[in-house]
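Only one chain is given next, in C-alpha cells, and it is the form predicted alone.
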Amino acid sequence: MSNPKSPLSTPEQELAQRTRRGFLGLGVGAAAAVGGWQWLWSQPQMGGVPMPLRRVLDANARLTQGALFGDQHLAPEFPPERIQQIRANGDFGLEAPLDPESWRLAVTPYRGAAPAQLTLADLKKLNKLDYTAEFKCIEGWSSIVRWGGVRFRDFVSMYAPGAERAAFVSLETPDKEYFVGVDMASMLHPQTMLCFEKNGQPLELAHGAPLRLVIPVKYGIKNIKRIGAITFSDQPPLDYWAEEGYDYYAGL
C-alpha cells in the first residue's frame, strides 16, 4: 500500500514545474534575442548603423522636423554684449588654398533650370540679415556669435526660383571634401543664412570665408564652411557626418 502524499508535495511539484517552464521560456527568449541581434547586424549598414535602425531614425526625424524647424521655432537671439569669440573647429574642406577674389558659388537649380556662377557681390545685392545667436557644436561646447549675411530663402527667390519646391539642398566645399544635406524646411527657416560676416567683420578663412552656412536650429556639423556649390534635389543627398552614423537632421 503506497504512502499517502504529504500536504506539501503537490505545491512543491507545481513550483518545480513552473521553475522549469520559466527557465525554458528564458532560454527561448534569450535565443530569440541573440538571433534577432545577429540578424540586425548582418544587414547592410549606413554610417555604421544597420539599415532597419536607420529607417526608424529617419522616420522619427521626418515626423518631428516640421515642428522643430518651422518658422514658429526660432533660435533665441542675444544682445551684443553677449558676443563671444568662436573657435575654428574642424578644417574639413578648407585645406586647399583659396583665393577669395576668384571664388565662385556654383548653383544647380531645381529640375533642369540653368546653372549659375555667383560672386560674393551678387549675394550682397540681397537684403542683409544680422542676428546674434548661439552656435552649438555636437561636441558639447557653444559660443554666442553675431552673424551677417543673406537669408537663404531670399537667395532662392533671386537666384534659384522654384527651388523651394525641392525636398533637400546639398552644399559642398569647392574641393568636395566636405558636404552636407539639409531638408528644405530647415533651409527656408527665417534664420538660415548664407553668411559672410562674423562679429561685424568679414569671415576669416578658418571660419569659412568667403561664404558659409549658418543655421542655428541645427548643430554645427550642418553649418558648412567655405560653400562652393549648392544643388537642389528631391532625394536626401549625401551628408558627411550622416555617413559616419550621426543623425541626418541634426536638429537642436
Ligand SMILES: Nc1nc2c(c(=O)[nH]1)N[C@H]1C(S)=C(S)[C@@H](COP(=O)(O)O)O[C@H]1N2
Given for the second form:
Amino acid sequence: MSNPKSPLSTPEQELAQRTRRGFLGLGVGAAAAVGGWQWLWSQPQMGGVPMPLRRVLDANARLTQGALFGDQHLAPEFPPERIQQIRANGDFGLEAPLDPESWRLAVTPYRGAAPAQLTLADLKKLNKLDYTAEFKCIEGWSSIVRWGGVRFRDFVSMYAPGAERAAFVSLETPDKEYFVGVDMASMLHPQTMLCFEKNGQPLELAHGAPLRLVIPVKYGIKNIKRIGAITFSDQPPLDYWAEEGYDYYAGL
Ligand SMILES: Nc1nc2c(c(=O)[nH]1)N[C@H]1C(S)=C(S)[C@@H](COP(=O)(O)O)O[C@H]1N2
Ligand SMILES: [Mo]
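Could you switch over to the form predicted in complex with this ligand, since the one displayed so far is the form predicted alone?
Next comes the full complex, this chain leading.
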C-alpha cells in the first residue's frame, strides 16, 4: 500500500497511528475469532466435531464419495488367485456366546411399520451376491477377500420397503456393544451386502457369524460383525468409532 504521506504528520505520528490501527484491527479480529470459537464450540456436536464444521466435512465427504463411488463406480474386484487370509480384527460385541439357532435379525422399518425378526433362511431367499474385493482397515492393512451374501438394497426392498427414503441406517450387535451408522447412499451401493460367507465357507464367529456388513466403499470400522439389529433414521445414528473421534463417514 502506498499511502501518500500527509505533510502534517511526522514519521512518529504516523507510526503511532498505524500501530493504533493495527492494534484495533488485531483486537477486532481477535474478538471475532474468540467469539466465533466460543460460538463454534457451543454448537451441538457430532463425533466430537461441532455441527457447523461437521457439515463442511460431510459436504466434502458427499462430494468426494459421490464422485468416486456413485452407482457406476464399483470397488475393484479381483480374480480368485488373489484371495488372501484375512485376520480377525476387533471383537467388540462378540463376547457373548452365540446360538445360531436362536439368533434373529431385528429389523425396525422406517416410520411406523411393524418390527420384524428375521432368520438367516429369510435372508437367503434373496438373490445371492458374491465378489472378491479389497477389505481395508483404517489402521493400514488390507486383505483381498471373497464375500458371499445378499445385497442390502434387495434386503430393504423385501423386508423394509420404503426405508430407502431414510437418510441413515443403524446396525448394532445383539448386545449393543458395537454399533455403526451409515449413510443411505452407501448402504444402497450395489456392493454393500449382508454377508454370511467368506472365501466360499460359512462366516466364522470371529469374522462376524452369522451375519455381518460388508461395505467396500467404507473402511473396516463400518463393516460391523454379528449384526443383531437394523434401524432406519433421518438423523445420524450413534457410531462406535465416530464417538472416539474417527470420521463419521469413514469412506475410502
Ligand atoms: N462387532 C464388531 N464388528 C467389527 C469390529 C468390532 O470390534 N466388533 N471391528 C471392525 C474393524 S476395525 C475391522 S478392521 C473389521 C475386521 O474384520 P475381520 O475381523 O473380519 O478382519 O471388523 C469391523 N467390525
Ligand atoms: Mo479396522
